[in-house]
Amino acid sequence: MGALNQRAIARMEAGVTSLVDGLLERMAGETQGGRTFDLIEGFAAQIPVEVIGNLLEVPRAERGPLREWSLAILSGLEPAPSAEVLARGNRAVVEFLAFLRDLVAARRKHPGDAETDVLTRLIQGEADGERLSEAELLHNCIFLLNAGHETTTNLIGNGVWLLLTHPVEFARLREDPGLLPAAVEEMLRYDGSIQLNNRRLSAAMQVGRHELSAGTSITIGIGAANRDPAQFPAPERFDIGRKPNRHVAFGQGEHACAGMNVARLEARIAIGRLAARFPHLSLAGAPVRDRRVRFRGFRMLPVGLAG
C-alpha cells in the first residue's frame, strides 16, 4: 500500500498520459482508410501491462510473456476449470516464478528506488522490520501482475462498450468531461470486471434460511450488490453521473483493493482521452466476449472512427 500511495500515484500520471496517447497514434494511424481496429488487443489491453511492469521495473524487453500468464493463472480461478485449464494455469505459475527469481535477484544486487519500485521495496520490507518470506515475496509479484492486469483492462473495454451501446451518454460525456471520474465508478458499478469473489467464514452467520458454520467456503456476488436496488435507484440504468454510487467493485474497508486508485488513474486517463481524440468512435463489428464467469470483459471489441 505505501508503494501505492497517492504521491506515488500522481507521479505515474505523466507516463500513463504519455503511454496513452502512443497507442492512440499509433490506432490513429492503423485505421487509416477505414481499416477497424481491436481495442483490447491494441489499447486496453497495453496499458496495464506496461503500469505494472513500470511498478515491477521489469525490463520492457522481458515483458513479452507477462500477459499470456495472467490470462493462464486468472482462468484457474473459474468456479469449475477443466483440467486442461487447470495444468496450463499451474504451468504459468511454474514459469512466472522462474522468471520472477531471477528478478529478484537482480534487484537483491541492485536495488531500486524503494519510493517508486514496488519489487524494491519488497524485498527490503516495511519501517518496523517485517520482511516477507520467498514464497510471499514472489507469488505477491504474481498476484500484483494478475490483479492489476486482467482487471484494468477489463475495465477499460467494459468502459468503452458502455459507452459505444449507449450514445446518449457518450454525449453527454463528451460535453461535460469534468464527469469523467463519475463515468469511471458508474462503469465499475455497472460492468464491473470481477463478477464473483470468494471468502471463508471466520464464525458461523446466517444467510437468508441458511446457517453457515465458520470455515464454509462461500462465493460472492459482487454483479448482483451492485445492482441492489435497495442500494441503487434505477438499477439497471448506466448513468455517468450516478451520485452517490456506493458500489463494492473494488471490495470495503481491510479487504479493499491496493490497487484501486491505480486502475482508477488508468481508467480515467484511457477513456478521457480515447474519447476527446476519436469523439466518433463507433462499434465496427461483433464484439467477442470472454466466456469465463468470475472474470467479465471481452477478448476482442472491433473499432472504428467514423461514427
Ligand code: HEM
Given for the second form:
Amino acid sequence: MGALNQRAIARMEAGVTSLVDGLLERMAGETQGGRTFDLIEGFAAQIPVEVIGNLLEVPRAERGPLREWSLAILSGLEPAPSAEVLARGNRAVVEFLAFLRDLVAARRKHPGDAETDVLTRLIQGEADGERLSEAELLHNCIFLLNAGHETTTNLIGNGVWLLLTHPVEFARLREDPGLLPAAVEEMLRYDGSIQLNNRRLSAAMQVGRHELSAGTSITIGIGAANRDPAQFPAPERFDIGRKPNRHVAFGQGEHACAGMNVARLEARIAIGRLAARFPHLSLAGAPVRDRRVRFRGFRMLPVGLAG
Ligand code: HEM
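Could the form predicted together with protoporphyrin IX containing FE be shown next, to go alongside the form predicted alone?
Complete assembly follows, chain above in first position.
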C-alpha cells in the first residue's frame, strides 16, 4: 500500500502519458487508409503490463511472458474451470515462480529504491512490521501482476466500448473533458472488469430470507450490486456525470483494491488522450467478448477512424 500512495501515483503520471501517446501515434499510422485496429491488443493491454512491470522493476526485455501467465492464471479462477484450463493455469504458476525466484535473488543482491520499487519493499518489509516468507513474497508478486493486469486492460476496453455505443455520452465527454474522472467511475459501475468476488462467512448471517451459517462460502455479485436500483437511480443508464456514484467495483472495506488509484490513473490517461486524439473513433466490426463470468471484457475490439 505504501508504494501505491498518492505520491507514488503522481510520479507515474508522466511515464503513463508518454507510453499512451506512443501507442496512439502507432495507432494513427495503422488506421490510415481506413484500416481497422484492435484496441485491446494494440492499446488497452499494452498499458498495465508496463505499469506493473515498472512497479516490480522487471527488466523490460523480460516482460514478454507476463501477460500470457496472467491470462492463464486468471482463467483458472473461473467458477468451474475445465481440467485443461486448470492445468494451463497451474503450469503458468510454476513458470512464473521460477522467473520470480531469479528476479528476487537478483534484487536481494542489488536492492532497488525502497520508495518506488515494490519488490524491494516487499523483500525488506515495513520497518516495524512482519517480514514476508519466501512463499508469501513470490505469491504476492503473482497476485500483484494478476490483480492489476487484465482488470485494467478490461476497464480501458469496456470504457471505450461504452463511449462508442453511447455517442451522446461520448460527445458530452469531448465537450467537457473535466467529466473524465466521473466517466471512469461510471465505466467501473456500469461494466466493471470484476463481476464476482468471494468470501467465507466468519459468523452466521441473514441475507434476505436466507440464513447462512458460519463457514459458508459465498459468491458476491459485484456487477449486480452496481446496478442495484435501491442505490442508483436509473441503474441501466450509462451516465458519465452520475453523482453520487458509490459503486463497489473495487470491493470495499479492509481488503478493498490496493491498486484502485493506479487503475484510475491508467484509465483516465488512456481514455482521455484517446478521445482527444481521435474524436472520430468508431467501431469497425463486431467485438469479440471474453466469455468468462468472473472477468468482464473483450478479447478483441476493432476500431477505425470514421471521417
Ligand atoms: C480496473 C481495475 C481493477 C479492478 C476492477 C480491481 C478490483 C479489485 C477487487 C474487486 C478486489 C477485491 C476486493 C475485496 O475482496 O474486497 C481487488 C483487490 C486487490 N487489487 Fe485490484 N482491481 C483493479 C486494479 C488493480 C491494480 C492496478 C492493482 C495493483 C497495482 C491491484 C491490486 C490489488 C490488490 C493488491 C488487491 C488485494 C487487496 C487486499 O486483499 O487487501 N488492483 N481489486
